[in-house]
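So this first bit is one chain, no partners, the form predicted on its own, shown in structure tokens.
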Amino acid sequence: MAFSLMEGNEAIARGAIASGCRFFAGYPITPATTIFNTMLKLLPPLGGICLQGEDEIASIGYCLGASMAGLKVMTATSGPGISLYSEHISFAIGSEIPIVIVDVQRLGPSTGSATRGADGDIQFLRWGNSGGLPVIVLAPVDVNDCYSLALQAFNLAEEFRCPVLIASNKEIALTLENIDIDAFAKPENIERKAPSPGEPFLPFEASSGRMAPYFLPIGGKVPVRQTSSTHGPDGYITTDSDEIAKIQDRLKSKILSAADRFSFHEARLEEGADTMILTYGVTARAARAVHKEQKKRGNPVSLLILKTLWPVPEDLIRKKAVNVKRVVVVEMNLGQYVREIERILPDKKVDFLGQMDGRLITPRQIREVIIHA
């Protein structure tokens, strides 16, 4: 084993490099800046490009341009920046531009507290685009997840030609932990598919059972049309309702129909437990401690840690909760993901523990809800 001590931000950057990312653009913002710093150190020796944009909007715009030219790209920001990214996230969805976006969340609203963590952007990451079409959002718990989910994020972005967001948190991002990168079973890197030579190319045509279109880079020998407006398979703007409906349905179904394939999670189910803790992100560490403690005391509770937040892994949650009567949802906000759990588990008692004051939720707080509610 060859352990290295690194923070979550560095692990995300190294996962991006291992995935073939060769372009990064960002604007310095606490607590995401050390992703930028790491990419600035790693990319140039590999022939990659690392840019500081004049602001967040320009930064993600640079990434989309580089992605359309054929590069694997990533950007990173925090709450104020993710708000500014919104228009370009919509562009990436509608024009099927692969990009990995890291949101290292801090306490909001607005500029909030730059040095305090929270999970206050969870709903925004899903719904912060015009049109409301689905995106993929992954949530790491620790430094190992930061690396492994970065690998998964790039593969998903390339396969489905969509933005994939990583919902990190200041506490995960800036905490130093041991990681053995060489020990990871790395998935094979997925690349965008090009059409067969001589085959007619339509930039938004997804035929032969494919959910995402073939890709050719802008600036190559074949002209590639790109637009942020509603369009048909040929890339020309259209107002034809049937054409628009076909594209919209495909953009929705290509993500939702495959959701079970990337419902990453950690489950610790206990026989006889009538309560399950459901959580994500850094709060999972406190939940693990409570799970271990209650099992030792002979009062077992089950535990489900979600590492895919969007699309909601509904089938997974129903399956893991089938034998419990009560689900305790714990998250570092005032109640964002709990609404999804109430929606898909209407037959269960759902209790909520949350706070958004810059402090971590402790094992003691979780224990009190489990015992006294």
The other form holds:
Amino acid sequence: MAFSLMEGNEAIARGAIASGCRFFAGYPITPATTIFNTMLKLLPPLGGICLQGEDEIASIGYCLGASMAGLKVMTATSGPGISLYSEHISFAIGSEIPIVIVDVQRLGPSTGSATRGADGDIQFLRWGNSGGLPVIVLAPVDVNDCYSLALQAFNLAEEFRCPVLIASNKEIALTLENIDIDAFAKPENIERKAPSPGEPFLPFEASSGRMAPYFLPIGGKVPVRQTSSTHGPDGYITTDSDEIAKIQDRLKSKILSAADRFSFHEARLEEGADTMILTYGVTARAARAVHKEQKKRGNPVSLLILKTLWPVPEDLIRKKAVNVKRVVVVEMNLGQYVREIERILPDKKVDFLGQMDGRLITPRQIREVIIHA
Amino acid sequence: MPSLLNVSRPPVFCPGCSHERITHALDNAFQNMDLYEDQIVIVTDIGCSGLFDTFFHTHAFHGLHGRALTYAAGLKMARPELNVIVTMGDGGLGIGGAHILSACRRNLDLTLLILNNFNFGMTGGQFSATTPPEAQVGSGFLNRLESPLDVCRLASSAGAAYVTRCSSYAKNLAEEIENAVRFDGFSILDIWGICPGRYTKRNRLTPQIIEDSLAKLPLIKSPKAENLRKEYGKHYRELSAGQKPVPSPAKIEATFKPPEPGRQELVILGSAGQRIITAGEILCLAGLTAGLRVTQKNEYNITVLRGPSISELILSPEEIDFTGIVEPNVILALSREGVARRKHLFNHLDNNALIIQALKVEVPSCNARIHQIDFKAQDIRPRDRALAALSVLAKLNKVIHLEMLQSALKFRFRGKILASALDLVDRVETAKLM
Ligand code: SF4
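Show the other one: the form predicted in complex with the partner chain, since we just had the form predicted on its own.
Time for the whole complex; same chain goes first.
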């Protein structure tokens, strides 16, 4: 057995590099800055590029340009920056630009507390884009997840040609932990697909059986069009409602129809348990402690930890909750993801435990809610 | 060379719009430079200038308002061989001001064509960053309150080497564009034009007036000698080629048995300058030498050289779930401000807990055993006290033992620093003050 000591931010950066990420741009912001620092050390010696943007809008803009030139790209920020990313997240969704975006959440609103953790951006990450089309949001629990979900994030971004957001938290990002990077079963890296020779290419046409269009880079032999305007398959602005409806439908269904394939989670279901704790992010660690301890005491509770938050793994949640009467949703905010659970499980008692003061929710707090039904 | 104009999409500007002239001049410039469609990307901003990419059969990137230069920079860094041409109106100039400044400072080889027609054409003739105060525009009296921006002066003072301006009606417009594209670095061409759709409905502006106005302005020499320097992309690649590869993270083999069973929670309460965070890291590394799982959380002021510095550490033979510390087994109390920041911790201590307390660092009354050390009497400087406290801990066989600590130091440090750290660990006396 051999471990390294690493913080979550470094693990995300190392995961990105292992995924083939060769372009990073970011603007310094606590608690995300060490992702930038790490990328700046790792990328240049590999021939990759790491830039410090003049602001957050520019940083993600650089990434979108580089992604369209064919590179795997990533950017990282926190609450104030993710707010500024918004217009470019919409662009990446609508114009199918692969990019991994890390939001190392800190206590908001606004400037809030730079060095306190929170999971306050969970609905913002889903809905903070104009147009409201679905996005993929992954949520790590610990340093291992930071590494492995970074790998998954790149694969999803490349396969579906979309932004993939990683909802980290200061409490994971800046916490150092033991990790054995060689022990991971790494998924094979997925690359964007070019049309086979002779196959016709339109920049936004998903030919039969494909979810996302083929990709050719800007700067290659074939002229490629990219546009933030509502476009048809040829990448020119269009006013044809049928064509518009078709492309919007595809943008929605390419993510939703495949969601089962990437509903990452950890379920610890206990026979005879009446209650299931449902949580995500760093809070899952307190929940794991409660799950273990209650099991030892002969008072088992089930536990479902979601690592894919969006699209909401609805079937998964329904299946895992089948045998319990009550679901306790625990999150480091004043009630965000619990809305989804109430929607999906109308016949269960859904209780909520939340806190937004920069402190971790403790096992004791969870235990109290579990015991005092 | 054939024209690169898109035969299936001819320009659709208002009759008399000077953008149309610029479109043809740009095409002529491409032809004169013998450029093929795959060697060019036209990056366009928002507004009527944002239509340019559709009129050409080249690579094209049309994005959000004011941000064209950001995509252009990403494209150029990723594909240095591409000719990257940005078209942007005077609107984009205003909203994208930060990006213009940084493009000027950076000197990446992009060409920015500012299609300057003194108003927002597409949205109804509102005032832009270049609208004269006396103009009648769609923003009521508001433009009378602001002074228009001279982008050339701005760009020059921001460090752009190639900055020039001309009229859309200039006979040598294609040549002006070609010169800007050929420049190896960031170039700006401020092209003055007429927007009959909006601006000249209420304002008099003719090619002659533009020519006269330009003639009155001081001559700008481009390139400006004092702003000439290496092109950013080339310079970037040059510097990045000299960067050393980073090895994969080093791993620590588990070789020892820890002195105590079970999960151990430890908090170091100190101040900036006491190397608290480093000590925390060393304790974690020591834990790894015994195959323990470890977590470290740090807290310090954003003004890093002042204020409390705190490290919270967990070492455990099992997976560490919750990373918070409620009832620590050990507290290293090394400074008053550190203790003050975590006063509440002391309420929870039971009589198995141990406090290693630096002399004169008072702690709230509590049930824990207190082991007081006079670091000063042992001639241990404040910056070495955190490591010295770890040594005390190791010598007491609490949480870690001496071999664990020594191998952690050997893992973390080399040379002189290692020698002095080992020496410090060695000479610390654990004698408890009475
Ligand atoms: S509105 Fe003005 S800038 Fe736009 S096409 Fe018409 S004349 Fe040209």
